[in-house]
Amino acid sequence: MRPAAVRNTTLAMAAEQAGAPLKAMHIELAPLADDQVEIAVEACGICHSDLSMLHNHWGASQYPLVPGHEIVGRITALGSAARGLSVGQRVGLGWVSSSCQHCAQCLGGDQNLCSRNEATIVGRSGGFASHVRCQAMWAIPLPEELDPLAAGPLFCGGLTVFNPLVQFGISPLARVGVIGIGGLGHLAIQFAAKWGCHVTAFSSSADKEAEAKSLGAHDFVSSTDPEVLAALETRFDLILSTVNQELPWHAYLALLAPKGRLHVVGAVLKPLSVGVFDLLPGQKSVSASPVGGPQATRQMLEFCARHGISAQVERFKLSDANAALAHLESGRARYRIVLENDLAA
């Protein structure tokens, strides 16, 4: 495939301001970087972090606000310097867009922790838009067993439970607990059940039971028992929080085993209330990550792909992205979200 023009506009969907509706408005973008690459969106995931970008809630955001940090499309253009890639060549792009390449997180292969890195939809134009841009090493190659109009939550949502997994060497003999049955929590039970560990789903909707062990999970634990709770203590070797509301952590931390971790990966505001000694007697450990590096992309399409592992999508066309973004935000949607691009370049 021949490359395009290289255009300095992209159609997107936008708001102007914190809380606005989105509409569609022509977004100016920078020239081509010699390191970047452009992409044609084929179809954008929606994730609760575009909701929080839209509202500021994070104090993060700039206006005209482009959402869309789950994208799969096929690139249009190469800057000089872009390697391994080519026109034509169907790619996704997560939550980074690029990285400084030089500093230890990025020569150690974690270029998701480098203190530089430029998030998709931070003070630049995002995936609900007819073009994106990106670092080439942010371009991932989608394999052709995955979906595209499918794969997008899989930038995001995905990597955010996958990177666990291979972060802290997680054994597929583990016992996980996986907090939360939703954007998060469904493809978490597929991930851990896939790796092989023994998954238990914590819900606090019962009727979601037949769901969980559908996608994979062991058991079904109500999280609102605590005597249910209290008779799993020390099980756990990994208990993955996927949901974004304060929780009865020392309940939680209670049910690891010795050396066993509790991980947060959805985006609770309110601060944790952990004591010392919830951790100290069995050596526990609470922490939390951000996405993954373009290395640990790669690892997780390659494993859903080898496994069959996939977002349970609904979709949308991106020009009705406020409807989206409506049923998103009304607590409805099962259980990700997909923008199918119509705007007309």
Second form
Number of protein chains: 2
Amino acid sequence: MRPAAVRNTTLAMAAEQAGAPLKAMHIELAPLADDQVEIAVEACGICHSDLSMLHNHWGASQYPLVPGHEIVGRITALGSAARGLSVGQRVGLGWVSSSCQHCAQCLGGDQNLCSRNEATIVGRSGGFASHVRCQAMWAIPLPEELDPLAAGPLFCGGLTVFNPLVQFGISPLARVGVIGIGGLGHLAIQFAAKWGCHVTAFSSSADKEAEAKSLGAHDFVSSTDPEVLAALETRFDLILSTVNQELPWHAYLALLAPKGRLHVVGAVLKPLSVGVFDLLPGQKSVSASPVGGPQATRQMLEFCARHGISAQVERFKLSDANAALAHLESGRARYRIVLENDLAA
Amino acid sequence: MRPAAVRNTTLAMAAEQAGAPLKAMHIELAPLADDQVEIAVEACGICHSDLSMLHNHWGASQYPLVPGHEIVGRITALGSAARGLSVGQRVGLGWVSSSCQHCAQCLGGDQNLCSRNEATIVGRSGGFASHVRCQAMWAIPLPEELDPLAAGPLFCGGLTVFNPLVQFGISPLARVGVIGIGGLGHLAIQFAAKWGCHVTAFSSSADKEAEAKSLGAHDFVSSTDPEVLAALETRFDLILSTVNQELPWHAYLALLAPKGRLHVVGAVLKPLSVGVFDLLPGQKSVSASPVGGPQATRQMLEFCARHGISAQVERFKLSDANAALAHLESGRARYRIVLENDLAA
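Based on the form predicted alone presented above, generate the structure block for the form predicted together with a further copy of the same chain.
The complete assembly is shown below, putting the previous chain first.
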């Protein structure tokens, strides 16, 4: 049975202009495309990039803007060319909602790197809504073991830090450092620890030590103490930076073992200053990446189910999204916020 | 038969202080160590790092300084613990003359990244001499197919650009760019072309196009034209920079395909400015490396023998080393200089 998509609007929490509070409104939807599915949103995480888009920090925002790209819900309609999914199935949707499916990246399994990618909240309506749509391949079935009210953050924040482990073939023998113990970092610690690695958490908040260790970190390092950092030189095979600010890159590169990699997933705006002689004698690398593709997402979810990995979330009602956004902006969220959909469809 | 090392001096071309001309003198040698071999030098290439050491640009020079670390010669003596070599065998020796053999890098096959590496011309006498010594594992047998009077440059310049192909598992399907068509670049083009890759040479000297193509480059790009560069965006899987100067890194990073790597082997002193958003959307990397290890050297030599790869060299007599150094400093060398040993032992 493939019900036709009769819906032509979604009830959403939307901002009418940059910085405006969200309010509930009906947003018009284009007809469901052949390769799309429609999802009735059950819950949606909040990511810092939702804030960036709401404030139009990247110049890519269109209003009314419906944020939300850490979505979990059930499929309500399938386009005629949507494959591998069924109505009623529970799925998740993250930052990417469509890719071209015919470029080298799409054909090669790197759909997340497709230059024609459509983002869930850029020029279209996101998950702070009763319904959202995406290309079928980007709706990833949620394993039954995962809590639908906590799983949303895996689809953006989680995938962003899980994917590097896959992409760079990180060995369970590796020593991994995670800089920043927030929404991304608290998941990175869990992933790397269950991956079998030795994990060191770097944080400027000394009060996060106990939590970092409970998440699986073997060591905790106060990142504000240059002497502590210096004592760790040449220790790490991978350092994953999840923070959005400039760091003492020279010092962190010195912490890498030969062949080590400093990988940045935080949206740092100021260019990194990287000395050739920070890299050359030890054959080190600096890199960055966005979210992962559909297959890495499936693998992540299976890994989470097998190892009991989950985001630590605080819950708000979707109708209370403005309070949730204010909580995130205040820096008090530990570690991720999920909005439970309480809007009528 | 293992002849004892009776020699306690080498006749060398040495500089008595920074910037001084070389003159022939006898240099005292420590007793041959158990794990060392002694090599009677037949020929020795000149590398820019010989100039840097002669001028003490790196603050690591000791005088009298005997440069030379692209050495080919025949073994004249073996220490009691030297394995796998025999007197009379023709070998080559490059930048590294010893490694600790007990650290993680040495045990793991990355001896070139050993932090206790001894360099052939740092604190000891190099190859502008009748004889030179090294730890046995760093004396690499020269295949008979290779010309001993041209092979020296493979051991430093060649290895520096060959090793990244091995280290990063570059596929023959890759599109490779080589920046700078000099001593390193002219070998990098040959290696990458015979590796099966598509090769583009980037040079600021338009007159090198014909030579670059004769070496195997499929395309030649005038690197001084921003419009030409812009037309090549997202094309390259690997860009190997062999030049010693600052480049428009942002522009070159844009030339990388998704998952591409900008790899620097030129000793650029000014830090690279690398934007996270130059790397993040396409999951790109920036890296650098020194020379390779003994096994990569063997593989390189076998590859050269199989494919007829050789350095293009200009020859001088070792006794005429000052003229050769002046020729190199003038920038007129095409592409590598080799000194033939005409000193009496």
